[in-house]
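In the form predicted alone, a lone chain appears below as structure tokens.
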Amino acid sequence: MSCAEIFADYALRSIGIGERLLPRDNFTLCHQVVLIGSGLLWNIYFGTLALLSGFFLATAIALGKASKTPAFRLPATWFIFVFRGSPLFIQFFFAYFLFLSLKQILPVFAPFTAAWLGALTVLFLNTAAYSAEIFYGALLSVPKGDLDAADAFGFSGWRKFRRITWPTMLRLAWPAYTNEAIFLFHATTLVYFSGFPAWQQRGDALYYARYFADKTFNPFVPYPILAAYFVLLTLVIIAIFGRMNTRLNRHLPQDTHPKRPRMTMMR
């Protein structure tokens, strides 16, 4: 088979286009190259949809946190310290077990023991622990002249929030934020180690990086093919994060803008 064959049939294999069967031997570098490129299409879904929604609950967990009323604070608290004190991978592990025995008493849940919304869910509660963390500790930092400031303007209530403090603890927790994206995506690879199944051996990048692996004997050459696909997915979110940043700075002089951020380990 050319590579151009061979992508017209696995390009899309792990969302259930093209070929069926995974080839059994005869391996080429083509071939592991294109599955895994396709397995990282689920990465890129498990990732953007967990960050897209823990941000927002990330942001009212945290609000949470800054309150002042026992009953907002300390779910907030609990909830935090509950999914950043315990491994991602248990907690997929515990997750498709409690979803199976869900199912048995409600068969509404008979979703969530698939990847795509199972796993899914667990990286969208862990993702929205960590970063609410990361914007809690924005709200503290948030200047009391800006809210002062705020104040003598007349800003109070969901106004001064949405005009001062929350473009201000973005600003913040930016640098941050762009770390915990970057393990996010990174964390994806877990959904088919654990206890989540691959319908039809349709799975993550990972999935076919470990079938190569297995199969060939030979680990080095598709866990750095793997690699080199989350060094890429890397570059993309720094660069788009890059953009935000500078797009939520652009009211400040041109060289007092906060740097890119680095990849500092957070976890």
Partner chain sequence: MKTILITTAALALTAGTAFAGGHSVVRLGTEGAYPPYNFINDAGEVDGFERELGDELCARAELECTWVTNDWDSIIPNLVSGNYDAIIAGMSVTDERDEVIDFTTNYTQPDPSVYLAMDGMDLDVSAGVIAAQSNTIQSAYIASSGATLVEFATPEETISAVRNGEADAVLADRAYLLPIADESADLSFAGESVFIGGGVGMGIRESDTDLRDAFSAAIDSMKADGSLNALIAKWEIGEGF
The other form holds:
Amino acid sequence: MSCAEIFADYALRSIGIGERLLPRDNFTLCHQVVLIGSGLLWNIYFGTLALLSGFFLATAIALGKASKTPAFRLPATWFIFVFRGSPLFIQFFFAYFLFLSLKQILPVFAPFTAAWLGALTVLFLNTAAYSAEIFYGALLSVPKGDLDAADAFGFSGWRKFRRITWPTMLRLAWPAYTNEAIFLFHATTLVYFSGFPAWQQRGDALYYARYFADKTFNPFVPYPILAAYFVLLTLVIIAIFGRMNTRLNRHLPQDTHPKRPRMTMMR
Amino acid sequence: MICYLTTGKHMAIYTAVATVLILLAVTAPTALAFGFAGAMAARARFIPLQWLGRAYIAIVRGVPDIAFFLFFVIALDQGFEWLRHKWSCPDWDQPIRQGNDFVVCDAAKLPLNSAPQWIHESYGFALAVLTFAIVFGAFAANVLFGAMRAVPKAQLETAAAYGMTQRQTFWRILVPQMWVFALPGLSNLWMVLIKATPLLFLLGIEDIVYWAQELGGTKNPRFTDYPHPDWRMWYFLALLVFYLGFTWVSERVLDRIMLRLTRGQATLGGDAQRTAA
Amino acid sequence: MKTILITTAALALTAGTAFAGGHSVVRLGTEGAYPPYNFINDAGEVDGFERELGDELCARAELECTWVTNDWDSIIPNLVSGNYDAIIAGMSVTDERDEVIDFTTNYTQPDPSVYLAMDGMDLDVSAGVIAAQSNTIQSAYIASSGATLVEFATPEETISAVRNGEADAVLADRAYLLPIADESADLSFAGESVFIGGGVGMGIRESDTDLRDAFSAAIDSMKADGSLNALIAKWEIGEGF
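We have the form predicted alone; now please give the form predicted in complex with the partner chain.
Up next: the whole complex, starting with the chain shown before.
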């Protein structure tokens, strides 16, 4: 079987398109590269959607934590503490348990016991908590002068937030937020590893890497392939976030080295 | 009820708590050492060393820790045994790789097959610490690298003006001042390290999550005097409390250290302390 | 390495230097999470059918043995890497495994895999949703049978999946499911049993032929005098020899 055929059969296997049965014997390097790459689609799916949706919740929670009203501040603080203070391993366990119980009561929750929605929800809440802490830290460091200037220009309320506070906060938080994005993508490998069941052998990159490690009894081929994929993915994330960073900072004078933001938050 | 929690098997989970705590205590300074070496390499003038440092940071940071743990320990172990084999059995004539087997002479086994159990355990523990340290060392290196660049240039220029050598400037000016910039990142790393402990079982350390899963699972009366249904929920709840508590304590301690480090620094926090005093 | 010694050395009748293949101490690797084959008892020690069997085999082969537990996923890589000398962990002899390691003669008859479902479930084994532990011979079997396979990380979760309706049935070794079926009023065997694996044998490195032969001889002697059958009956492992 040529590599092109293998690619046609298995490139989309992780989402159920192509050959139904996984290869059983005569594993070639091509099999491993194609299938593990196919699984990577799930990692990208989980990571991207959780990051995008988590971004908005994180902004809201960061504002909540910075709020003077205890009704906003306390829940936000606790949310961040619980999700940042416990291993994802345990969060997945409880989430699966919870979704199963909810499913018995309300049928609406049925899809949540599947990874595509259930695990996504957990990752969404998890990354929201981590990002919120980063945004909160950045919010506190927004220069007072910027806000005074906004007042002087007659900005207030929503407009002040939208035009001044929020962009400055993002600019300050960006390097740490990049780290969070990297960690989130790495964390997606836990989904099928411990948390949620894999249906019809549709799993993520780690799932297929383990499949090959189990079949060939040789961990030194599939896991390095997986590692290489993730190094590439990480480079892509860094490139994309770097672009956005340039955009966020485009109004600043470029010749004087913009103060190199510190790597403050990571998971 | 109390009998359930005091079986010999439960003693294992209590030991595991101690193991995890000791491992964290040993890993943190080791990882910091790796991080320091990595950061120094990354900013070295000698180009190959600089590449080495940067490659270490980029590659190890880019790989999910699970993926790394799944093959790296075995590789590390084989690497050590191979070195020892070359050293202690120079006249061994058989190949080391026989088909799938990795065969070294008996004297090169790490630890020796006949070694008492505690040596085997300690060796496994040491390998786990080393693997953790290599992974988290890369993150620490990244943080320290950033921190070294964050130290105001003027400080270093002043040192040079005073006639300090490169080396003196590095150790007497840069290193003492970088910690305050590194601490937020390092604290975060510590929190991450705590939460990576459920992966310890991949490294052969039976950690608390492993035991919670094992002890909480349904126990059939045929194999135990203390049967019970699926209690994993409660064991995991206990773990949740443990991790949250540990995080809470860590946060308090790290806040104190930060306060202490900020004292007298030319930063916003340091200024605030000065005006408050 | 991925090996943690749990128990003390097995009793060994070594009269000094009766080693097989130059092993002064033979390290036996097991999983410790698969009753009745092997599990950790209340005292925190490896126990079960294979514990008794292994101790007896070591005594007969005049070897000094120690027990080591290792995670199932990496049990073969750690054997070939030399972190222990034999696997005795309810491992069925399969062609795939036999290519990588050697097996002693089997010490159990091929154990059928059976389906366990909720009472009164009308199970369709070729179209229903069947749970299995990931990366087992059963999961591979279900994948090719046409049924919808759902894989969980631990055997415990496969049983809960049946209870909470996520899966119609679970497919696993009969010896593993039997005590569970006996103790649970709501679960019972369904459908027909299938033979997937061969019998269970000890896994030994391919380069370690002396050790393999020593254990095979000990197993044969236990088969011959009926003591193996007595152990199989005691732990309800299945058919005797």
